[in-house]
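Just the one chain here, laid out as structure tokens, in the form predicted on its own.
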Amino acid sequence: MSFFGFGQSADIDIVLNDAETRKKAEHKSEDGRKDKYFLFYDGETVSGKVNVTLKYPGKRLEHNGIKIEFIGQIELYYDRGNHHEFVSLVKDLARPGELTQSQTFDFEFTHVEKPYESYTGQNVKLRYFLRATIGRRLNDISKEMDIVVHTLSTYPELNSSIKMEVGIEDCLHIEFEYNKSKYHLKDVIVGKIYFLLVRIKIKHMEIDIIKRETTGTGPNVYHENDTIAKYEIMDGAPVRGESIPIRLFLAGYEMTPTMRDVNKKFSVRYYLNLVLIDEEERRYFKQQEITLWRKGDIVRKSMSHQAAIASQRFEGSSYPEKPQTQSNAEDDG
């Protein structure tokens, strides 16, 4: 069975020098099913040993060079095939001959640049990945393994509350006010709504989050949008002059960071969109975007009082957060 060198093969695994300490994180693939894998972010080191076994121990496998590469990359479903590279890395792990035994291999990528999170949706996916090549005449063999990135942020220096207006000529007249335009991914949408006219007779409201991912550019631009909460406000008729405080915990629903033209390829906002229904069942709607970022705990020291704050103050609560301490991790709270 060894004619033409087709004997020998051998079983790739990739194993990061880390994988006992480092952090995995949920992501979901295509088919919607969740999986956890190892959690990177930008600019950290990425690297393991490449362990090659052969299959028949005492036999010879020939080979073109074993290489290992560090892969970041948008697939556009509607485009399949066609993958594009944001990072390319390869490391050269053995030059052209043979193997007669099964050999590790060392490999590092230092500091890599990681410059947009990992991200899988209707039409579009961005995914990081290790891939190691042992090159052969006729077939390669190959082993790839994937890595989750998150992107993290400080407080954004400007925050500043949103208030609208909803109205109707001589019939409905309302503002509300949410306490920021920016939020982190677990943090709390805080708002009140006023009525100043009520003439017709609303027997439902609820505030809605809606994703927003737009792929694809010029004419094949494709937009789809995607309700992730509903949130009801009010059942039954309002009065003029009344308030209703609205508290949304965004820590419940499946939410990435804002993206916004990533590589040029696709982006994915989220609006509030605030939803009245009357007794004839007319829909009146206001939709406003909203950022949303990821919370790391490296902040800029003299912004975090100031913007701790901020936040609390309409809340009416005069209880501070405390500085955080800067350290390369994801803020769970």
Second form
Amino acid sequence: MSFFGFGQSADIDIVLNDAETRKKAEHKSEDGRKDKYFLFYDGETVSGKVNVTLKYPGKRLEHNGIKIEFIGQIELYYDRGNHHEFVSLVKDLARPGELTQSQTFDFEFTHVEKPYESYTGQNVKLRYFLRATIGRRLNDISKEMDIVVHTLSTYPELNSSIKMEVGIEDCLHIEFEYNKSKYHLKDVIVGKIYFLLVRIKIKHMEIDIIKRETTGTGPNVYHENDTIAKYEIMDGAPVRGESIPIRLFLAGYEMTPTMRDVNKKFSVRYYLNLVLIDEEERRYFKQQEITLWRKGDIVRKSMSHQAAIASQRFEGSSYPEKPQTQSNAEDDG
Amino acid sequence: MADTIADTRRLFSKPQNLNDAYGPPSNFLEIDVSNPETIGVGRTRYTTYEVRLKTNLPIFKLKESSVRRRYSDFEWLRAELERESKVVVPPLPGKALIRQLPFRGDDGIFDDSFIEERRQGLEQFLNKVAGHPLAQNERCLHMFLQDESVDKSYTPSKIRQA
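Any chance you could show the form predicted in complex with its partner chain after that form predicted on its own?
What follows is the whole complex; the chain from before opens it.
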């Protein structure tokens, strides 16, 4: 995109084939703004059209090739120059030559692997996007379109409860229990705190959800802690034998699935922090990691359609017609 | 197709023993600093305070005790705790050196309102410190609160429960 001289001589635009039917998901950008993007899952095909519109009809557009890329990359904020691309696909749309009029090009990235969930954090960003480029001698003309990817999981086979006895000898003994160790993002944490010994004057008790984003490796590991929620579960002084219930609905908080060592670049983990505060404002706490996962919604129509196409191909039948008509607009060769 | 509704019923817990529920709590600890008395004459005068303790915590040998302490004893306790334990020790009320200078209009450090202010500060200090689980392990705290007098040449040690 050139800001000097005559400006761009062409506009480039990317439109998805299923733009009408595909769901959008909200995603927070680096500056905190929430925007909606098309939502994709692992294995889904990304197909659409690239529209090249000449600004001055009649004036030919010379180019070094037109292509579209599908990119998945990780960007560490402290090392902005280096993007780590873990998915990089390219389709050539036009060989070097010239365009005499506006033109539309079809593209399809079939069953693209999208192994990680889109994530915008405090020190790292993982994003997927399409980038259409018209190669030029001096300045390329390009356009990016971000998409959002969610990773889905199914109910874990093994999901044991967390139950532990902790305390300070002869001062405070508690037994805490959380009903699961793996929770989905709309789940409920059901638990209890049982007091075995109380020799300090407790004023109240709360449970916090802490998100820890870890970036870097080896000696350069950096943890960014963020308290997502503070939820008071007890106000007043408990005595021995008292049992305090916990019921914490996760749907009300903005959280992502647990991400462990994504592409060896970063992790996002969640912890429950049980905090007791005594009359002199002293804090006693116990942190426990939980695993968060994303549950699939009701039937994903676009997914089953793609799966149907895929299965037909493997069964040897001819490739079925695309649902929309091929738009070879104004292409008389 | 509706999502299955999560089971949010409370987890099972043992019913509480009525003695535990309605009996005296096991965290009873009350410390009062009161009855200031100025002893001596002239330049060797000093003020002592009564430090009274009532508790049911097993770590204290006496369930009730009363001793008399002066400001410098509190300073000694604070220094010992800072050195021997990992506790972040709260500050004492001020040393009031200015009040000890001559030619004042009032009674200096023997002024009633000053003594009351200091008494409150000392009481707050002791309650904060004595309730700290780590400070309760220090011999110096128990000596300060419950022994007849403070032996500044003692050997620092930790209290171990039997």
